[in-house]
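One chain comes next, on its own, written out as structure tokens in the form predicted alone.
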Amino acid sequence: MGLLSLGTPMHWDEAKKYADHVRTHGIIQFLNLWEATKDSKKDCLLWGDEIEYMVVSYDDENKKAKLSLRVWEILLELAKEEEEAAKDPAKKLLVNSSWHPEYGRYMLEGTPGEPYMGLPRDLLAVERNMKLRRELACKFMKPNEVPVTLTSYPRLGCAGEGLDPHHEPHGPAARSLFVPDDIINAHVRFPTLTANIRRRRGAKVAINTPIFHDKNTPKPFIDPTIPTFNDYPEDKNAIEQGAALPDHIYMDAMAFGMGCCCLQITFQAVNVEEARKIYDQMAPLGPIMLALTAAAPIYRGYLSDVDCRWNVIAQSVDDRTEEERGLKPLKNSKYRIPKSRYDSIDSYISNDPSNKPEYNDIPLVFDEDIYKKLSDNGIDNLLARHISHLFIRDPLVIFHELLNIDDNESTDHFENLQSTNWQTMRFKPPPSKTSPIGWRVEFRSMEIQLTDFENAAFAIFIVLVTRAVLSFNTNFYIPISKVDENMKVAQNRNAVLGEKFHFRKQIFPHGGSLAPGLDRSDEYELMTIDEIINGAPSKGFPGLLGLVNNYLNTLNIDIETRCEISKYLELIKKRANGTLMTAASWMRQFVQNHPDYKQDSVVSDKINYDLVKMIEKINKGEVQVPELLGTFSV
């Protein structure tokens, strides 16, 4: 969730007055960051995965499935067990996790105790490790609470008794409709973070995702569950003044967003450019990823027209002016900003000669000044065109005792703002100028799946990949405005077998000329995931799939390795294929299947609570659903 730091967090309108001081200093961190490692090198594939969880509180009399708010209880017990661990040699193989707090205090991290490097043995170890994280979780929760990996918990923000402990809606720093600041972490960046994003915006956030219209669902869909209250100016948003649109479902708090959980996976690089070509790379990926691991189809008690999280996300967080999203001519803001801080990337950064300046086709807004500081200081064009991108943003958290700091040994006010621009890439420099960790690369697009061996396979798929692209040098590139249109495809209702995306067409380096200025129409085209992921003979295109076995084949792997990676991404074939579904496509089917739905897109609380404790039973393997997991066991 980005820099968590102690101190006494500056209200937004104290904080706007020295978002120049952090930008100013945190280029000159960056600066004095980068002449200390942009030579480093390091001497291989370092990498790791992030796993969200959600814990669920049941209430098994009342059959209601609640959120935990107790998780910050949990996470001092496993900080207590990581720390023992840590002086026992013997303890630390049983206790090989990292465990952080997330924006929901029902929300935890887990990442592996230590990275994985690139060995094919490596690979083996994920799942394993997925599931040992499940288990110290659970070691420390209540009979009733249980780790559960959804994406979007489908009742937050409705009526009732939805939190345990139960706290009503409401509350100074959301000012949600819905929810209550009881739901967002205790920590003080988290709370001040919610509240100076409504108050940068002058707004609550409004998020809007389609309804799915089933045969009883009313059109045009007003939500009746929309309460009013008269606390807060923004109270009247909603309906008075237009914020929840008709046929849509509405919410009003970075919780609905930040509150959903995901799968990211973070590589390092072996040096800077490396890294760079990865991120450039894995970019085309992203919006692939995210239809693929669709896992979002339910919002506060409705299913919706969507299957992912994305755009509910981007809103959650959009802390943009009206200004600034082009409602109103520019005053008082210095940019037209096309996206919400948390988006899909808008360029390129990498030197590679095959990344032409027409595949970076959306203009760019970006800080004049700061890319000639950065220029001046011998950052090259493409890198300090990213950075001052990132930097046309506002630190929203600023703590008073952060505020001066030696820039030659902190990098605060740098990652001030780098870990407040969410997008679906990350480019990561060393933490600072002596850490051992290199320059790296953060995949940030995939939802988390349902069960350990499924989050175990995108993982080590995803991992493959980045390799096959170094070892045979592809070229993933195409013009960023198709990304963009890809991402939105992306999140269609099943666009894993129901849209087309751009893909390259040639993904292999070749003779053919590569000279700026020319019309790259021709090098791409529409392509279905299942042609992306598994191939398509007949166009001569191997697929993202044949890519990696490719690669494997080239490693000296014996047989019985090479069987257990071959089953995972034998999970990837399948549900590109359509031969399985997607966590989002099953679950939509489990609500329409259950006997209390009444085909309205509602989703009560005992449908709900059989949704979840199916999902438990399945991570346990006590049920086995084919048309999700095949013959696959977990």
Ligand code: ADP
Given for the second form:
Amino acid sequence: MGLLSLGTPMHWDEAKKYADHVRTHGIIQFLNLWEATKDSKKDCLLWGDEIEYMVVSYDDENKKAKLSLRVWEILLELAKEEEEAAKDPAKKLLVNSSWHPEYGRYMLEGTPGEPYMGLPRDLLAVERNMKLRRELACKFMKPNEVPVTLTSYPRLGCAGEGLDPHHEPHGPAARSLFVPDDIINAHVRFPTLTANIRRRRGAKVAINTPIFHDKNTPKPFIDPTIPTFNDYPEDKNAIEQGAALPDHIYMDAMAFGMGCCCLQITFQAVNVEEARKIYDQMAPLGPIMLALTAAAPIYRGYLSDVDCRWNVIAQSVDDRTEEERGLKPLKNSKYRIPKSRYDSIDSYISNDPSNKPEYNDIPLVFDEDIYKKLSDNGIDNLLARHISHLFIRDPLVIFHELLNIDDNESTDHFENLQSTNWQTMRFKPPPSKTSPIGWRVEFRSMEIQLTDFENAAFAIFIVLVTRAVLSFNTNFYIPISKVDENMKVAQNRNAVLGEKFHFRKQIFPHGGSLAPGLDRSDEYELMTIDEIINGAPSKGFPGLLGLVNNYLNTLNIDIETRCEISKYLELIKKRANGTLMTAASWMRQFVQNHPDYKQDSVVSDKINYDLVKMIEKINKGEVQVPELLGTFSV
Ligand code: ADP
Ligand code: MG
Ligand code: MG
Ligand code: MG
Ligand code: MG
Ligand code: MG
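Switch from the form predicted alone to the form predicted together with ligand ADP and give that structure.
In what comes next, the whole complex appears, and the chain from above leads the way.
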């Protein structure tokens, strides 16, 4: 579970001296791993989800829902369960989950005990296992604590009694005006990551998310609740200093982003080429699934004009210097870097002939020495570009004790950079030379849903899309700059119904040669999410659900299983065509209909309390919300 201490972490001033050391050895480690695993073959699909939870502590007397900072104790209990389950076959079935710490001291991450196989019947275990995880986690919580699957906590960083136990804001790691360092996971890795991002950047992170202007919201909106302190240079007026923008919700700490929850899915491919293919095919779906799973409309007590967490997290870990961000000419920094280390992918990596060079149309920043080292050792152009692009970043947390390690045995330095490039997709090599685990791909853009039913639906949908992709040899390529454009609009309020997205028109393979007079821009057009998911019969476009259903038709599935799977697919269909609301729209509606809401964008303590209680009841099946879930029961 990774709860053990790893040693003494370096302050940024020292860590930066070892950045090249970590990169150089990271590449050697990758090359060693590559030599040993490049021909590795697996014969079956294995896959699994990751669910992140926030633990809420109710103060029912005062009608407050606080974040519980007691998760460490809960994780220790869960670790004990896992250990016992590993030894005792009877217990194994009861536990059947694996638990991990996350950035926030109020967060938990749970995965299935073992990855799922590719059989249709296995899909029916997904929701059951998510329920089991929730119940198991509850076992170690106090009666007033509950795990909720909310993407962004509506009142995180609001003054007052938002944390249990209470802590005043403003610690040395984050220096936040709004949250204390006590909100960060106590494992030294996390406060160090926080402080070193700030130190490398040369300033606190600045997150500005547009506010939703309601009838009574002042225009311009200048937030009256931003406090000032007198300890650090950035403490004075954040508005006067230009850190907090008018008409925006201002946040100033990593916790606002990395303290969000999401739903991630990892699949194992049969070999490295298939993994690269899945990576590319799923990349254009990143923004589509972000808009469809939108679940984060509230930040620091205000309704925002975006529905998704993505840009908030990107800004929350943006460690680029002013030179790297292009605000000053390059002098001390090596490159201009257009994106945060948390952002959408910058290049396709498959050697499939359908991947035309024109699709990689973003000028890629990469480390030329590392590219050369990889090329000289037999790594092909696309993969060498990918890895040397990840390696333009600096390692942020380095432990003294782990500086000099055996590059033949360890992949720590490689993983140091790999795991702090937080992108929409992740291409995961086997964990070690001798691991039974193969080449994998992780799909990372989705927001966590309020219920296990919905999370199961999205997990199952995505894994079925990957099966359809392989079965029909689909071609979803569009220029990657267009995927980035989609990423921007995907986060807008109600993007699922209000925005259009670039998508490829002809998604079945046809050699990739263009008819005379056509160019690549004729290959795609703007489509609604309804068209992308449910198809557009008049254009002969099957939609992703069409693909999935065709794939299911090719399998021999018993009626009962097929019916069960259909329930999940119905949810996706109805979210896409607007019959059902996204979690973000539903939460907005809940706030705007609340008797305490004053049409001023403010989400009060009481509204937050009622919202969290409501979500808990929905999850337990105690209230029906047909506008969110239709007739599906949870
Ligand atoms: P990370 O945090 O690095 O993304 P986790 O260990 O939290 O990774 O989650 C990995 C996910 O991958 C889990 O859902 C797990 O069930 C799944 N998984 C484990 N082994 C395999 C495998 N061999 N192939 C595919 N998925 C796997
Ligand atoms: Mg994980
Ligand atoms: Mg996680
Ligand atoms: Mg996280
Ligand atoms: Mg993950
Ligand atoms: Mg992780």
